[in-house]
Partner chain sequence: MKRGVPLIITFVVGTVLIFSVFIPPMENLGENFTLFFDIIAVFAFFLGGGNLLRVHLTKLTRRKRDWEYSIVTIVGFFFMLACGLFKIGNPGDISASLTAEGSWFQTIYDNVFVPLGSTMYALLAFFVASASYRAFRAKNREATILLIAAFIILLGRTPLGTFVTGWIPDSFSVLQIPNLAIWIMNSPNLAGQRAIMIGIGLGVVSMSLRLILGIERTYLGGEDK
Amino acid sequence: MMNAFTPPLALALVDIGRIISLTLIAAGLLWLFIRAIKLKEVERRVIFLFIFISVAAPILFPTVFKEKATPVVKAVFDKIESLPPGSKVLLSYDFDPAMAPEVQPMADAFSRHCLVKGHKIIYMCLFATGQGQFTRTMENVIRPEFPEKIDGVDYVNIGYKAGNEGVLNVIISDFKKMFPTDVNAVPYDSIEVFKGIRSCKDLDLIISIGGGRPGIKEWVLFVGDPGDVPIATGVAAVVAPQLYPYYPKQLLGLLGGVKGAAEYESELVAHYSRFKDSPTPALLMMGPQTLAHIVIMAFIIIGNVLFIQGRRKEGKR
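Generate the single chain structure for that sequence, in the form predicted on its own.
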């Protein structure tokens, strides 16, 4: 991970590697285009080699492309941005390690945004594995980047409770009944974050992160709709298409897959200079995807040129 503390020599080598890789890819595509015009075939192995280079190069020499937040992502960012300091936001870690590569960057980005805005965060999870995933946020984001934030005052982790939808059915009317203490056994009434909060109806925003079951659909059905609470989500890419019908009435916005996470990270960096050196794993993961897609689109264009040239040659016979 490149940051402000990376040695200048290492940064220079990465820059050189990136330039060489992109130059080789561009020159190679030009060569293929010229061969297509001359109606010369290209072996499959050459195509596979191009795909390999386009994926490997941004990994070996981290390459970040600019991302512009789409309206569905921007809506979540703008909601958190517009809430007054001290607002109560619940982040539910409803995912397991298998889904973490896609959604953990979202969870970390949401935490950064809420903490820098001075919001009070309530962490919980409907997945037992979510507790471990929150630990990653605690170790990688909260402690190193926000050492001034106090557990119980600025954020609280109330952990996992078994029961799926049953948990939501209770906290929509009474938090204390389901979570009498936080994970450190601190009584509910002694936790400053919970002052003025009796149920989910007293929250300013709920964000479910994951995409499994129980997850965002259950949050909408058992909390968002009956409690009229603003709900947003960040989910794996495969789940996102199923949730777009909920936007914008039942979901104020959603992040879908690595692309959505990268858009959010980009917005966060653009608005807060303090995060320019913070990890942006989603933006880094988009590098290989973006470059590979560019190469594939170039192959489609070259293939069509080859096809048209072939038809023209046949027409002249």
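Now that we've seen the form predicted on its own, could you pull up the form predicted in complex with its partner chain?
Partners and other molecules have been left off, which leaves just the chain.
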């Protein structure tokens, strides 16, 4: 991670690396474009090579672009921002390691935002593997950045319970019935965070992070709608289109894929200077994504040039 203490030589090397790789990609694409005009097809492995460079270069030489939050993302940010300190927010880690690269940055960003605002967080998961993902938030966000926050008072982890929507069906009327203790076996009634909370209906906000099943659809169907509780979500990019119909009535906002996470991170950094040096993995991942998208678009253009040239040649015959 780059920060103010990175030596100037390293910074210069990164800049040089960035310039060289971008030049290489641009020159290569131009060469392929000229070949396409001359009706020379592009081999599959050449495309693969370009994708490899365009993904690898921004990872080796980190490139961060500026992001502006779209209304769907801004809605979630504004909601957490507007809640009074001490509000109760539930974060449900409904994902596994395979989905983590896309959604873990969202989970971390939500945690940062809630903790800095002084909200009380209840962590739980509908995926058994979500428990391991929470450990990452614990180790990467809560312990290093918020050492003053106390388990049980400022946040609590109640863990995983099997039963998918069955779990939600119970906690909509009674938390304690499903989660008599937290993961450290502390009884429900002696957990400060749960003071005044009987069921999900007493929460100020629920955020489900994931995109699989069980996940946000179950949260909306079994908790959000019947309990009239505000719900937001962060999901993998491929799932997001299926969730837009829920916005803004049943979902107050949603983060889709790395792009959504990056928008949220940039919004967080813009509002809170203390996060200036915090990790922003999604913003960093936007580098490879942006460059790869540009390269794909370039190849689509090259493909069309080939197609048009080919048709012109056939027409001449």
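Numbering follows the first chain given and starts at 1. We call the rigid core whatever largest set of C-alpha positions still superposes within 1.5 Å between the two forms. Since the model is a prediction, treat every value here as computed from it, not as a measurement.
Undergrad: How big is the turn of the smaller rigid part relative to the larger between the two forms, in degrees?
TA: After superposing the larger part, the smaller part appears rotated by 19 degrees.
Undergrad: Can you give the CA shift of residue 294 between the two forms, in Å, with the two forms fit on their core?
TA: Taking the core as reference, the C-alpha of residue 294 is shifted 3.9 Å.
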